[in-house]
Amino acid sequence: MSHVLTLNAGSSSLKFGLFATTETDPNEMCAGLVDRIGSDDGTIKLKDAEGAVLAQTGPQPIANHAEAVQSALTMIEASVPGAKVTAVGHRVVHGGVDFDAPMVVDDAVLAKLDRLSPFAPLHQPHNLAGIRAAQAAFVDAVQIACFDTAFHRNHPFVNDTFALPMRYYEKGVRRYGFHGLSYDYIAGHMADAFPDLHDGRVVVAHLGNGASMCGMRAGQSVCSTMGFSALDGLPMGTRSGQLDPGVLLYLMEQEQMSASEISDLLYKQSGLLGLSGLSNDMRRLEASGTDAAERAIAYFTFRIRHELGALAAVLGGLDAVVFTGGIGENSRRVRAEVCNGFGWMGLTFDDAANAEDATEISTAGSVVKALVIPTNEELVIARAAAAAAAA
């Protein structure tokens, strides 16, 4: 039996999973997290497919992503003896204009992805560090890059551009959209479980520490709330979301802030954390009851309703809204506050179903359906890696 490994490298963390290849879908055997890479108190935890802890270590020094990959491999080998990794699938945030499907990584591809780092400076370098670490650890395995931007690459021009001189569009300044691996999974799941809705007009809300929404028609992305960067659209855990560009001019000219200071403000100090002054964690905000936390939640749900209405207009109507991601799958309050604002569109919310975390949280007679579907980006990556290993 052969296996594929999935790697999702962040700035200080590494999610990983081991899947057995089968004649149908890859079968998850275990999944884990290396946390606090680059510190002296790093941790590693590995769980089986049912969520039971197989192994954990730390706190301990984990110097870099290469060491993180090797530590993850050591833990997998101890827990799943004899695993033969034939392919490694990687989440890569930015694929630019050229990469609209999973790609086997060679030196030329890696060089192109390196050149995209200015488009996603807080994500891309860490994704590529994970690839390089895996190349060193698995010399004979095929490396597959799976792109968060790929799902959105067939947007109509009007949903792909900004009103800037066209020379910037040609240089790559356009609306890329992100969270594509999550949207890819949801579209595939709906094709199997809700084929009629899949063929219609669907807005998927991927709500978590990073958050965006995607308007789909027949399972294809038509428009996304995220644009050139992973800052745009909805407010997030620590990211600002939509912002008047005049604010950036003000920060530069009046506050004398540098590009790095503005970047730190918009990526790390804003969003739910900045509004609440308390936390980027929705669970903590909902439990706190402070006025500032309530304002942060209110703004978050307002922006979701705002974007839902806009995406419905782009799609020419709405047949279903899907909640996914950590907040979308777990916050009953956020789902209720969003859906209860759309009775005028034909969405009749079922409070009892929502309280039970049911898959369908609209009533049986609702014209617009509301669903809760857990996402699985790792499975999308594993599928691509397994296909490449079999080719």
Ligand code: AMP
Given for the second form:
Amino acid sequence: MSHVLTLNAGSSSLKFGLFATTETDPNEMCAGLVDRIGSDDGTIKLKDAEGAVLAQTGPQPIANHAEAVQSALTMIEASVPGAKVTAVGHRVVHGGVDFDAPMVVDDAVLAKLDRLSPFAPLHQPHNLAGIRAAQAAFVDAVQIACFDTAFHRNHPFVNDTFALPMRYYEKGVRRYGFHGLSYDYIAGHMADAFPDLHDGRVVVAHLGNGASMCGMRAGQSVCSTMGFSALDGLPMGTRSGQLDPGVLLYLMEQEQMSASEISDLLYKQSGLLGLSGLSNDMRRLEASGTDAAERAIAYFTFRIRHELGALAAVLGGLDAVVFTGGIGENSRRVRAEVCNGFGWMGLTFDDAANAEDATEISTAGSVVKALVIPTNEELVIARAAAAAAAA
Ligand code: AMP
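Could you give the coordinates for the form predicted together with the named molecule, as opposed to the form predicted alone above?
Now the full complex is given, and it begins with the chain already shown.
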């Protein structure tokens, strides 16, 4: 039996998963996290598919992503003896205009991905560091890049552009959309489990620490709340979401903020954290009960309803809304506050089903269905890696 490894490299962390490749779907054997890369107190933890801890080490120095990949590999080899990795699948945030599907990484592809780093400077360089580390660690394995943007690449022009002079569009200043691996998984799951809905008009709300929504017709992305960067659209744990561009001019001209100060403000100090002044974590906000936490949750659910209406209008109506991501899968309150605002569109919410975390949280007679579907981005990467290994 051969195996595929999935890697999701962030600025200071590396998520990894080992899958056995079978005739059907890749089968997750274990998954782990290398945390605090670049520090003296890094940690590594590996769990089996049921979540039981198989091994953990640290705190220990982990200098860079190459060391992180090596440490992950050492831990996997000790816990799953004989694992033979034939392909490594990487989550890569940006595939630019050209990449609308997973790509086997060779020198030319890597050079193209390097050139996209200015489009996602906080994520892309770390993703590529993960690829280079895996190339060194697994010289015989095929490396495959899976893009968060790819799922959205066939947007019609009006959902792909801003109203700027066209030279910026030509330079790549476009509405890319992100969270594509999650949307890909949900579309595939719906094709199997809810084929009629899949063939219709669906809005998927990926609500996690990062959050966006995607309007799909017949499983294809038509529009997304995220645009050029992963800042647009919904407010997130620490990201602002949609902002009047005049605010940026004000911050630069009147507050004399530099580009890096504004970047820090918009990516790390805004969203639920900025509004509440308390936490980026929805669980903590829901438990808090303070006015500050309540106003953050109120803005979050208001923006989701706002975007749901807009996306439904673009789709020409709505057959189903799907909740996923840490908040979408777990927050009964957020789901209820969103759905109860959509009775006018034919969505009749089922409070009892929601309280039981059922898959279907709309009533049997509801014209618009509301569903909860746990996402699985790693499986999408593992499938692409397994397909590349078999090719
Ligand atoms: P993710 O980035 O998909 O892992 O999602 C993280 C977000 O999900 C955080 O804001 C968590 O607070 C939130 N979350 C996880 N479990 C719950 C829960 N039971 N209730 C409300 N929010 C939750």
